[in-house]
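Just one chain follows, in the form predicted on its own, and it is written as structure tokens.
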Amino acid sequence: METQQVTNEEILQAEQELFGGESASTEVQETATGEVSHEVTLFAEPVFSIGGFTVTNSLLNSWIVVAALIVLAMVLRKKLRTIPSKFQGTVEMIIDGALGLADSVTGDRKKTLKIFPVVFIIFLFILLNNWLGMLPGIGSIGYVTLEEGHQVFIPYFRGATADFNTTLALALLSVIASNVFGIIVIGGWKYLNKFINIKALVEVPGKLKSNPAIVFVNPIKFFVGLIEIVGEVAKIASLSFRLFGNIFAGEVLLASIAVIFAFALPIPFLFLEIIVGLIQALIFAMLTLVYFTVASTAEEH
């Protein structure tokens, strides 16, 4: 018995030396219990890698949504008829209503038709991602891995809009695309002067005699243009953080409610998240539409 006791102490000492003190020994004991932890993280967890490219669970969710939208577009195109079916009629009614809503912002159907495809596909992408995160299996089907001596559960799928990388990419797409659209519609020189108003400074010497106040007015115009640059950066921050914050908060709320009581109690909150998902998708799409409309309007208008 005494020999066995000495051997155990030696083993414990070797483990402490190998893993680094008492904390390492504690980690080994916790691993041996077989308990698996799972927490809602701010970052997306990696699922697998393709070469040096890491595929996360939120990225997988995004791919599913993109595939679903492609299939939906192909089915709709194949089923288009002169005399519409009930399904085609429903889709046409939705599109017509969305076009009418867009017209109320742009004030011009021709401009709406140019902007609408981008805005509507962004709306559908965000909406499906918001709702897909609430389906059974999303966030609950995955694998167990060992991290820092703990068994951690990693879900295969996670709502993409609950990942800040996704919302930031969408915000960048929205703002950059609106600026490119503005350059195409009103011209590069006019659009540049909305931000760096070189024209206002050049006009000062020529109009100084007829309008002395131009010495004060035009430099102000120049600095206002610089503020517009800050405004463009602020658009990216507001779009990305608003969408991410609302969807991530909903994900945490549902997880917390499920821990308290998994049966019946989460149902009202699921309906609330369905409404929030729709509203957030609509807000993002409408703001994108506004950005496109403003970008395509000349400075003097």
Given for the second form:
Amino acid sequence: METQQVTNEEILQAEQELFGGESASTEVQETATGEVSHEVTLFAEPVFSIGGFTVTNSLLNSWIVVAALIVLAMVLRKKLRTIPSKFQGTVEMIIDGALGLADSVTGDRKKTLKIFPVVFIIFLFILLNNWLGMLPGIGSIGYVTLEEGHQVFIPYFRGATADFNTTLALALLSVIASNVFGIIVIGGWKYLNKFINIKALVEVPGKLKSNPAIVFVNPIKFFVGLIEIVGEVAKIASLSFRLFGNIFAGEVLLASIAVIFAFALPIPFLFLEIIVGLIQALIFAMLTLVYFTVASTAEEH
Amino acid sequence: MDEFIQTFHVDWKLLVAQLINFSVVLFVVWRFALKPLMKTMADRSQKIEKSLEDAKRIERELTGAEKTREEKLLQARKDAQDIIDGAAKEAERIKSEKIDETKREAADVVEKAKMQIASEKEKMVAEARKEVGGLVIAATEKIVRKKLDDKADHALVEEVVTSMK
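Could you please show the structure of the form predicted in complex with its partner chain, as a counterpart to the form predicted on its own just displayed?
Below, the chain from earlier opens the complete complex, with every other chain and molecule after it.
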């Protein structure tokens, strides 16, 4: 054990010596051929670029998901019958269950039907991206390149939800869409008053005689509205970081376990990650549904 | 903030690319799969509801029809029974009438026969009496050989005849 530690330290030292100076770059190619850095990065690596637009490995993955979903949609469209086939029946069962679940949040089938398509497709997109990131070959097939003096392994594919860009895009879409939905459903003026509560300030002089406590209550209401603005930003942060963190952590976990022992040992963790992928997709979709529902509910006094 | 962007490699181009990805999925899946599928589901559930209602209605109508049929059958049976009863009564009546008539006719025939017999007998008796009278006269003529006057003759004949009776 001790000897191993020593050797590790020696290697580290040697590496520092080797890669420390800029002048050592020529030596790198010679010595580093045997040692390729295999770490999982916090960001998606660029694979190639088309006219100034860098295509990252996670973008490639999400294109695969897009293609898969389009194919699925087309197949379903082709096979759509009044008397359902097995495939259609399965899809219908899932949709029925999802509708029931959504009903329990919105409490109204009409409202559910308005929000449902967006939420359900968010769920599908995230779920497929989560699961696709775990397929064998994704994260393990790639090429070796020289980067800042290191030889670095760059995989061709990376789970799209293990890239902060994707989760941030989805979170932004979710929160912005929920606000737009709120404006459409309950009207611009009412919706504005949720955040900048002008109505509460204006009604103070009028109601002062009948209810003196309003002097204290309504300014509080106004500040609560301001806090709601912060809340919207927090929603974006929590949605995007939760999803990114969970999926990225899963990939790091799987990679670490595979380093310890590559056979059989990662299997239980793979199952765990399947469940995590499902749960994270579900949480993201459910939270989006909740945001939509809350946004479309008029404030009541 | 810069450090944050550096750490996570946040790139607005990639962000927009992912947004476009999702938008494409949203549009395609919604337009070509989810919308028609949910329409199919709604249509189907509507159809099933209608079918169930129809089935209920048909059953109700069937029960009604069964009831009327039974009622009609009962009525017909009753009518038939009435007709049979009436016919039996009529037959009985006709039968007794015929018997009566026959009896009457028979009686008539008997009466007529009796009357004929009586009249015949009377005629025979009258004829016999006439003949006997003639015979008596002849006999008496022969016996007496003399002819009494007509008045005495007739009185005698009368006397004889009445005594013969």
